[in-house]
Amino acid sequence: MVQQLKPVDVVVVGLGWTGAIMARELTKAGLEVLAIERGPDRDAASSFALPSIRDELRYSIRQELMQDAKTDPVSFRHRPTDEALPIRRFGAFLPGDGVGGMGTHWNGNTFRFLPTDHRLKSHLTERYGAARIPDYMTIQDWDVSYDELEPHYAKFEAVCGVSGKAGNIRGAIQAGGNPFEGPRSGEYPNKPLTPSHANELFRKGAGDLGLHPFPAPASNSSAPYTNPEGAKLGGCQYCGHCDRFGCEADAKATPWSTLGPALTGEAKFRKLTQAYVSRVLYDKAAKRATGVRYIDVRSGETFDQPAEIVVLATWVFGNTRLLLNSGIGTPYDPKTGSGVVGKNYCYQIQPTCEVFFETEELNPFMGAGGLGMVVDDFNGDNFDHSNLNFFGGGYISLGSTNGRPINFRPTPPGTPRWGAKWKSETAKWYRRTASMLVEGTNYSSRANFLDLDPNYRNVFGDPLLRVTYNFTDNDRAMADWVLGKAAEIGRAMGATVVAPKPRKGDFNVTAYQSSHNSGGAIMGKSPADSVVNRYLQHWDAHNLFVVGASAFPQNAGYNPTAAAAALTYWAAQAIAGAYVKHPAPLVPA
């Protein structure tokens, strides 16, 4: 029997960046905001103490903060002829469990997008012809200008403490900063990280090259330090320990760490932990979401839980998957190219390259998730396209960052993978290995989408969402083109071995390469080709907003987590602002 709860103003649903930041802004503006997680509590001083939290095999190997694949998985294949099989056990992408989410055991790097990436189609077209742009892609702009989302970036830089160094200040370009990125209001809250010696040799032969080296902008504090909301975070230790950990010292951004303290103490507030939100209670014929029905996890009751504004903030696969389950808007469907929701799902593609230095003494084991050098000049549309086969681009970073025992073990090519050689390989060359990165952009496609399994369901009776993906001739051109460039910067550090590793073949869901997922509740200009308008309100529910990378309409060549927390914040200020003096659309459809 579905138990019938109390309304409350605002439920929101997930509780990682985009949740927390929502719920913090609408319990400013005077709502009642009630979150709902489907994971554990989770915080730094009872979760993350040492020394159980540099456990590699719990935290890295075993998957501790991830979500749990054997009772809520997705189904994956390549090709809409394919049949999908589940997903047992999450490799390429790693989706976050319990309160923070993926915020809670991400790297921290923290890099805004380009003013290009927000209006995409439009630039493209008017730089090189609509005629350029391939058939299959099915890119679109944002409606959101990067000059209206700059105080929201800035915003959640300064909650973050990001430690970075500016390339552009309204204007005026910044020595030893990213001569690329757009106008900025201010300098970063913190210096930047200190670099290792595998950073001062990529800046250095970055630079021979005439490129633009600058150090990550990350969301690991070089300092102590307080944000806007009295948060206190600690100084980076340089312990290696980021990526797919907590952080004992506070020294990296989390949602809890940075905007949990001030929720804490906050009145309007709740959260509910272990709480399996199935569907969006809708009431089609007056187009508004009534409320949320949610599973207790550890009792398996059942409760609705009416609102006068739902949120979702799950992730993109989350955030298709209850709008499809709940029969809200129309699913994509790649035959005609009509319908909306799962559509323009997008990933990355990211082939690296790994330099051998018989003279240099890295000591990888020191390092903070966001700590690297990076050069941008091949990214987005920073560098001519005219005579090249592909669009879009990268940046390539070295990055210092996660060298631990159990997973990293370089070899150069040719090291046999077991035996003797392969261990006294592994010895020689594991504190004289560095590996670049080349973050790609992933420009949507036609035949990459989500929808709803018809075969397979999870623990709670649910369908599995069903995952369409794999890389474009666009991503495979772009990525070897941008390799390429990763390969010279190698050369001109004076490696030993320059080693790239392209990607090749069908996508990989077996291997880690990122959880930069985006799309599947894109926003746009119209009903017609987004799911969203411009303030993340759904177009057939204007109660119901839909935050995060999920609105994204494709991926660029950054770390997505800024861009999300920016719309974020300027979703919530149009709620808070228009929206509770006005509950209607906010745009016209």
Given for the second form:
Amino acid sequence: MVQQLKPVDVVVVGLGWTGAIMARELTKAGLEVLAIERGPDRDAASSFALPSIRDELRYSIRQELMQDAKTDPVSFRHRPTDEALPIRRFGAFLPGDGVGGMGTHWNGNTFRFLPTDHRLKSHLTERYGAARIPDYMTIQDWDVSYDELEPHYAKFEAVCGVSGKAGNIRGAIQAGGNPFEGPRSGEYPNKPLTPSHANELFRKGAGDLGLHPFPAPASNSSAPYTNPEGAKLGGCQYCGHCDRFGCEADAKATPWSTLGPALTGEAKFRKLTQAYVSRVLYDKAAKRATGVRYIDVRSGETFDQPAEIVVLATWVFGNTRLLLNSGIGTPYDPKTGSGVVGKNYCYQIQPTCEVFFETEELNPFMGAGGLGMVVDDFNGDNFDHSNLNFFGGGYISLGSTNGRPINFRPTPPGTPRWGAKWKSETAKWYRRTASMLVEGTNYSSRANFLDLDPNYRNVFGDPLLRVTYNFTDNDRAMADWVLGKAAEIGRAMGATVVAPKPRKGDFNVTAYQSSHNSGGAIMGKSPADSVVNRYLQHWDAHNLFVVGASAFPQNAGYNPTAAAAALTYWAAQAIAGAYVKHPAPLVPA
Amino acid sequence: MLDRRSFILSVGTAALTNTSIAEAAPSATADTVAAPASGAPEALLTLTPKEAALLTALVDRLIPADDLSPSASQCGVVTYIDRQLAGAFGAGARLYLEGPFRPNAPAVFGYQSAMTPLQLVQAGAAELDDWSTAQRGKPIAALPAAELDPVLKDLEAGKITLGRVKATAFFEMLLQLTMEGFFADPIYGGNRDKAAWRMIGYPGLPATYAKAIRTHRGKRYEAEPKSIADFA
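Now show me the form predicted in complex with its partner chain, since the one above was the form predicted alone.
Let us now look at the entire complex, which starts with that chain.
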């Protein structure tokens, strides 16, 4: 039996970054907001106490803060003609759950996308001609410009207390920052984190090559900080337990550390945890969402929660699956290219390059999630692609995130994985190795998409989301080329061994790469090319907003959180400002 | 004094030739297998003595004793594996186990076995012992150390055919659990005396380096490693 609940103004599905931002902005606008989160309630005081939070096995290896694959994985295949198999244990990417979502256990890298990333197709067409864009590459413009998003990027950075160094303030290039970034309205709220020794070696090596190294912008607070919402963040202790962990000091900005205090004191806000939203209730004739249906994950009871506005903020997979399961919009068909739901699923390609130093002491266990040195010289279209056989690029970073020994055990190429030689090499190099990363773009492809799996179901009886994905020729050519640049930096650093690791073969679901998935409910100019308009409002239901990285038409060479968050602030402004006064489509279809 | 491996080896062999020995004295055998270096007895929670003997033989080739550290089993890795398999992990926590199954799918699809980790290790151990008895005339625990390395290499490369268990799936599970046990916080039963952390120079807890990242730039940071248990 489905139990009927009292209507609310707004239901927000998912309480990670984008859900928390929506809840905060819409309660500020006077709306009553119910946030429904499938996972448990979590905050630093109750969940992340020392010493038990420094437990690599429990949090990093067993993935305690992640979505439970037993109850709800995704299935995966490389090509539309293959049979998909369930990802039985998450590996390459780690969806979150619980209050804070992936924002609880992220590293804190807080990059803005390049202005050209926001209008990719127009930019490449203007600079290189439409004929240079491969047929399979289904890129399109965001339909929201960098300049329009700039205040929202700035707002998110202030909320997070981002530590960094600006490279471009209102058009004036700043020494020590990223000269390729779009114009910023101001400096970062916090000074950069203290660089590690390995970061300094990278800065010098890259600088010697004439590149432009700068400290990675990090939502790890370099000093105690109070954000504009009144939340207090502690100073980072460089403990090396950011990614996959909660922060006991609230030095890492998370949805709940930054917005939780304000939401907790807000009478119009309620959160409901351990509740799995299975459907958006949709009146197809009226083209209107009427609410959501959810299941209490502990009792199995089902409830219908009516709402005037429904916001889907469940990350890439959840947003797309909710639309597909609820019958809202036309599913994408890779054969014909028609339909939009599930289209332009993207990820990133991230080859790495390890650098081994015979004589340097790097203390790899001292680190912070966003602590790194970066060059952006080979990202996006920051370099001329006229004579190259690919588009896109990626930043190259040397991150000092952690030296947690179950996972961090670098050995030079050719070392066995076990036995006496493995052991002596592990003991020799543990303290003397760092890893560089190419954060490679992923430009959408006709054959990469999301739909519903015909064979596998989750514990609630819903079909698994099926991911069809592989790296494209463009991705591979780009990644190999940029990885070559990373190896040059490694040699300039004076490393004893420089070991680039290209991504070869079919996509591998087991080894962690990043949780920078995107697309599936993309934004665009018309219902023919997108699920949502530039305000993330669904073309087929004007009171339904689908927010986050699911809206990216393709993926840039940056960690996506700041772009997803800025876009959510932009959408929230449209709802609170224009939509509430005149509930109607904000863009004519 | 009989070292641990020799003792287990003899018990394992005896248990094979006369099952009543193991059945008659399970607690004594279990205590011996799981005994930490300090000597305090510990129970086996889910592995049989025979399985523990096989794992001891194998993990001590994955991580052998030398001047860098004691062997895996001497560091408690078999105790660690036993506890992990006896608990939520062994029962398949966080592992989607709905069919249909394609256990021979390419490795890029990750874990595709229909078995829980406990079932996989138990079945793999039994099938490997059957293979060893048929091919080498002795169970794994009775093979000399020098003969185990080629067996492990063939398992790793998928050159050995077991029964229902895919050789590489068994090997990868074994390697992963061994490395976890060796490097995890000692509270889980392995990494006794923080031997693995001492070997590489990992200081453990409390991990607050806001000053040290500046004062020890380019200089080795040395500290007596501390476990979660040291703060309890």
